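The chain below stands alone and is given as structure tokens, in the form predicted on its own.
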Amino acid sequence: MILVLGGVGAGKKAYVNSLGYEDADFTSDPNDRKPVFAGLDAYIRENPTDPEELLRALVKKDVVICAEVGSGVIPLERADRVYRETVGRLCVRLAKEATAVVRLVAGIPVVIKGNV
């Protein structure tokens, strides 16, 4: 599994397309059989779920895409802080399991782990 991270509008989807995946390969349902799971951050916001169950589903994907949520100002609202921490901790666990981790910065892929 390749974990692709980056800010909003950083080029994550275009990068995954450049790996040979088409738009039809993308899903926002972790239980869908499509190979690319996009929008981990949004999924967690909308579906507070058991991180263990979600982790088991995501490590079966070819690619997991997540917007970075941990940089910047710490949110005032407790729920927003819990959400941000949940996303961050799950990304740490995904990165550990991933064969590659790529961060997109201004459309430029920076390989943090592995080879892509």
Contents of the next structure:
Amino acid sequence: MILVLGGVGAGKKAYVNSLGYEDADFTSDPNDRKPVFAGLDAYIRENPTDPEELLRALVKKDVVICAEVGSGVIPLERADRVYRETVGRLCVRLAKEATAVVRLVAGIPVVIKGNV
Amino acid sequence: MMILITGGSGCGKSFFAEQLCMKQPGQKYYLAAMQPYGEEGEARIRRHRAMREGKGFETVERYTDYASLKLPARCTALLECIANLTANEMFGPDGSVTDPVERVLNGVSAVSKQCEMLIVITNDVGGDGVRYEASTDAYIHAIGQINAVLAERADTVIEMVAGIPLILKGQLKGF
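Can I have the other form now, the form predicted in complex with its partner chain, not the form predicted on its own?
All chains and molecules follow, beginning with the one already shown.
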């Protein structure tokens, strides 16, 4: 599994397309059989889930895409703080399981773990 | 030497910093700048305490004025974190707002002089693209300024991303 990170609009999807995955390969349902899970950040915000169960489903994917949401001022709302931290901690665990981690910066893929 | 560690929420800064400290011989101090506000703050502090348990840290709770902090002996220290320290130095309990930059920088300097190794944890708070009211804006700018000076003084600067240390400056032996 390759974990693809980066800010909103940093070029994560275009990068995954460049690896040979077409739009039809993308899904936002972790239990779908399509190879690319896109939008882990939005999924966590919208679906209160058991992180263990989610992790088990996601490690089976070819690619997991998640926006980095942990920077900036600590949000006033508790739910926003919990959300940021949940996304961050799940990414730490996914990165550990991943064969490669790629971070997009202004459209440039920076490989921070393994090889792609 | 001084190591500066930055990174977003939940990216593994504390855990990594503790791992670095564990490689150092001698007395280790955990310098806690976070005030235990409310149940969530207490839970965070409990979590950090549990992580440090059995790792030989002595905890020093210190919310402001690191310039006058005297550590008993030369040691390894982990200061967590600049965002909290800056807020404590900037926003008084009486509602007053003062420029925190000098006090934070002088404080870190004073601690650093007493350490074989000082690890400082900070955050990148300027990255969310949101416009805040004036004092929060000033707070964001202050941390940006402080981070830039600390990074210049630090031997090594690391950004944590999903638990992976990215070395932005200097070297990190053994990693």
